[in-house]
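For reference, the chain that follows is the form predicted alone, supplied as structure tokens.
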Amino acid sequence: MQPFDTHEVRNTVAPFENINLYTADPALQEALLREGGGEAAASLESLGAELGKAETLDLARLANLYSPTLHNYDREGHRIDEVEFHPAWHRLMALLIGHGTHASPWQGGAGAQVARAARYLLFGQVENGSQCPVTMTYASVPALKQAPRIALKWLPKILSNQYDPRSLPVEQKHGAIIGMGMTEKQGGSDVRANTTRAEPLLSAEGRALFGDEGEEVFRIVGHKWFFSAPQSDAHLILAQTDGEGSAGLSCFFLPRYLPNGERNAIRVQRLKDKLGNRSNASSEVEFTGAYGWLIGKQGRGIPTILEMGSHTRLDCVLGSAGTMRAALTHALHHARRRVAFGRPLVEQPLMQNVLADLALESEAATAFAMRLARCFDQSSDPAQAMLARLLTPAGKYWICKRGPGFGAEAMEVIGGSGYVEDSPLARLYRELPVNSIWEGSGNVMCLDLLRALSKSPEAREALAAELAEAGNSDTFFVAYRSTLLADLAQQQTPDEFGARVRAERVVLAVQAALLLRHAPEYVSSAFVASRLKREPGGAYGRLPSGVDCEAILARALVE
């Protein structure tokens, strides 16, 4: 008896691979040119197109699917603390570090940040769980450069584009990465009330130990909840120090071998379960005596660290707004294939609502992100410098918290095929809450806007110059920016309670205002019509009548 087929397997679509990430996103490539970064086109262009291969873009499923293994000795009882990787994990790694994206920025040329900024975007169309040590080392090399000895043994090593993952003492290797470790059980995104202790050695004592290294070193006690990549060759923490005017968190950098050739006293005790980001490992740990040399003044580890904040924070910008335009591909890509009711799915009126929403959602997640790396690039004025101090915060407040209910709407596009994990939209789903929570929460995010707001009133001036930009043509968003800007200067006492409000305000303002002036008409009109116009609520496709969502559609994706 012959078999009998069931089903003819027809109106499927191909996986979205074999694009060039990069000329796909006119956006991206328009804000490349206008924020400075025009001399990496080329660069970037042939990143696109290596990006977008099928076998790398299933690197990404690899790297999550077999995620790290923690060993904690090794076959004779020695304690080791390793985390082996699945190989994609490792081509994955030395793709982002082999193209600079750990390190140009320090490197020097005109646009560095932005052009960082724009790989970087690139890269979360990818896999996200990779940029997070990534982010860490590139993020580190402001607060290294506070320990001048050190900075001179380990910044070689660290802006160098060779990706090394060998377990050695840094003299022997040929690359180095950094990992960073600030949560405890008992505080969370409140540091100070971290219990882990320093306790200096005598001058004498640790130069018979380990030589000069210049800084002051200090036995480290205590443990972290959350400590980021710890196959990292160095890690930065805070830790409590005593002493007469210096009592208070101090910065310490801890490397994983000592300069004897020791392993440091750093126990894994276990790999964080997560919901996403499962290729990258996040471990707790342990310092039993572990040995950390001072990073800045004793008492001062806040201040030290928080220029090294406000890069990783940028970053979880850039991660959010790549993730999202992950999503929105595969989406579109989708769509434009899948035929129900009789044609294609991106011709039906709903669903192009749904999708030009998203694809206004990710440009203009995208054009404030790469303005956001200008102001990085133009730190030395103080405008730009107090402009990045507003809008770090804000925009990883609400780029980010935009992200979880993009990445639902880009899921249910697809439909039933995009919630199995067959499909890239349960992996980047998964992704998108992190940026929210690492690097401060939306509240803390909130109330560092309101800081900001508060006490520096040249922040204030430096958003109404930007906001200015835009011009007057648009009536409604020039009543918008009034309001808004009247507002933040009658605010004398911070509205704590309002803060997510305040913030939300201040990202759209800024957003509509770039679009405004560089991105077409379709694009700007449809997006002050429903972001300032009315409340961005809770769902996606929502845009009032009228808007060109075709125009909007072949723009978000050349394929």
Ligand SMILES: Cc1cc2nc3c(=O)[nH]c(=O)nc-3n(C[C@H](O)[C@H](O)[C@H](O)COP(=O)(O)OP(=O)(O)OC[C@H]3O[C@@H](n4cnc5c(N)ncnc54)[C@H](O)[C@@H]3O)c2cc1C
Contents of the next structure:
Amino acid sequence: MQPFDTHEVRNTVAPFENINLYTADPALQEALLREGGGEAAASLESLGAELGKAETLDLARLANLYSPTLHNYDREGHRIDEVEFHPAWHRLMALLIGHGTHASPWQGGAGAQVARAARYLLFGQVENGSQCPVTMTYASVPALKQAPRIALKWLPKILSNQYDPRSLPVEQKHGAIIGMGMTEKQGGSDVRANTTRAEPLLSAEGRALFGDEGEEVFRIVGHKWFFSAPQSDAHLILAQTDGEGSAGLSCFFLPRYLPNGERNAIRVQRLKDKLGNRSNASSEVEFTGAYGWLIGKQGRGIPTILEMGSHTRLDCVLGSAGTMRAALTHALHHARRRVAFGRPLVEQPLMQNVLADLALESEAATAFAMRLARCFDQSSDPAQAMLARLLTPAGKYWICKRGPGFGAEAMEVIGGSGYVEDSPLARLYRELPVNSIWEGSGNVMCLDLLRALSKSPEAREALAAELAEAGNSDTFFVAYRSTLLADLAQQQTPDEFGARVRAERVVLAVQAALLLRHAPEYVSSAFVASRLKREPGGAYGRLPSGVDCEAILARALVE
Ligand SMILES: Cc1cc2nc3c(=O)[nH]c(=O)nc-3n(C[C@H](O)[C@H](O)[C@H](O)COP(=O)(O)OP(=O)(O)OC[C@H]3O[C@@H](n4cnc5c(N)ncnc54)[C@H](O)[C@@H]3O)c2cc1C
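Having seen the form predicted alone, can you show the form predicted together with this ligand?
Every component of the complex follows; first up is the chain already shown.
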């Protein structure tokens, strides 16, 4: 040291970067193979290396630091409603779309949903805002297939792996992305409260006109209070129609550009100033006579758009599992290197308890999310479809609900440096609540679970069959399983008041069953001891004594 140097910088930890995010995660690799996505293993390995590069991880920082800007008018005063993004956003989008995360399952192949789920989970460890438009595009495909002529024209662009951010009519583009708009000021969860109206465009003789997109065309007047990715090439929205015998909400396809090349009348009022997800543009819009093409039947808008909802909810589960995994890896990387009171943090018993508890939560979330993705791969099997019907809302509730507390705890592992913007933990923490809010908030998901249980006894049978796979060797699990199934059988008369506890227990039972079947014994026994024998508490670090924390932590992150 020189005489006036104030101090030596030491005992600090270099960032967690330049690591293969896939090979660092044995639980994900195992889940990919057992759930049927093994063909993608090699491509995931190279994706894991690409995503873990310092340069890629820095794109996330830049895209969130320089959040999007809305330009309503061009320099001559024409209304344009264009959103400008930092180049880092476009690079992230190109990566996501280039790897098929927006559409690969619709191109076929065994285990395609599972392979995509693993990719999405890896991207969730890098940047979350760009996952929003990618999810909506992925989820739009089943709904769009209900409008064959629109599908014919648009699917080749949607399925393309070329990211094309240019603001042009779709005919001139190499790829397209799709958004969705349901939420209005007066009601989001209860979409029946929507006031946006759609009037059929009739010929002089009073017959419905068919526009260039091929389906029945309507004019739309109204608004949406949340309308993410307004730069999308088209949106699916809900609006009220008065059709004879089919009044109610209908689903419409609103392209950004009309077949004549003019901009559709979708006015972007402003961009939301959000807690997190700042790289992603979420807007408020008004439809001032926008043209929309009917998707599905008039008055059947909710079931039509719900085709989308089940897939977006799968992504909320995957997104939260990925973000929690990111928080865990940063925390564990730090704790292995930071010394306090003479020893690395990771060697201190109480810190081991916290970190191992986080690692169990992360592995269980990954196992659950990947199992759920297999239900989507096998949805032609009624039992798998029923299981997805149950596990999608339950998982969307519980796994997304675990996120914010998880993020806070991981941040605390890093201490004060975790709380500042130099650390990715601050951004990851801000991301975690949103998966619980959008696409059906927590309570709405729990009520949906009850609806599935009361309407479809087969759903409970599918759950029973899934849990039976774990056998009878763990007596505590066996008792938990039978109490749960007996309780769910009584939900023909739904108990709304207790719905959260039921959703939580459904997920915990499935997670325990998966870990008992597939994870090392030190993982499954610790999970059962900490989540079934005692109810999960508000804080992490409550593992009972006897848990093999060192083994759990060695498995959690292979550096
Ligand atoms: C960043 C971001 C982006 C978004 N992007 C989009 C988008 O692109 N398109 C879009 O359509 N929407 C979007 N949303 C909106 C989001 O989907 C809604 O905010 C969400 O569905 C909740 O609706 P709401 O805000 O109207 O709340 P409300 O419906 O008023 O609900 C408020 C609370 O009440 C609870 N609740 C509702 N009903 C019941 C009940 N019966 N019993 C008990 N509790 C109940 C809910 O769970 C929630 O916690 C976005 C939201 C965010 C934060």
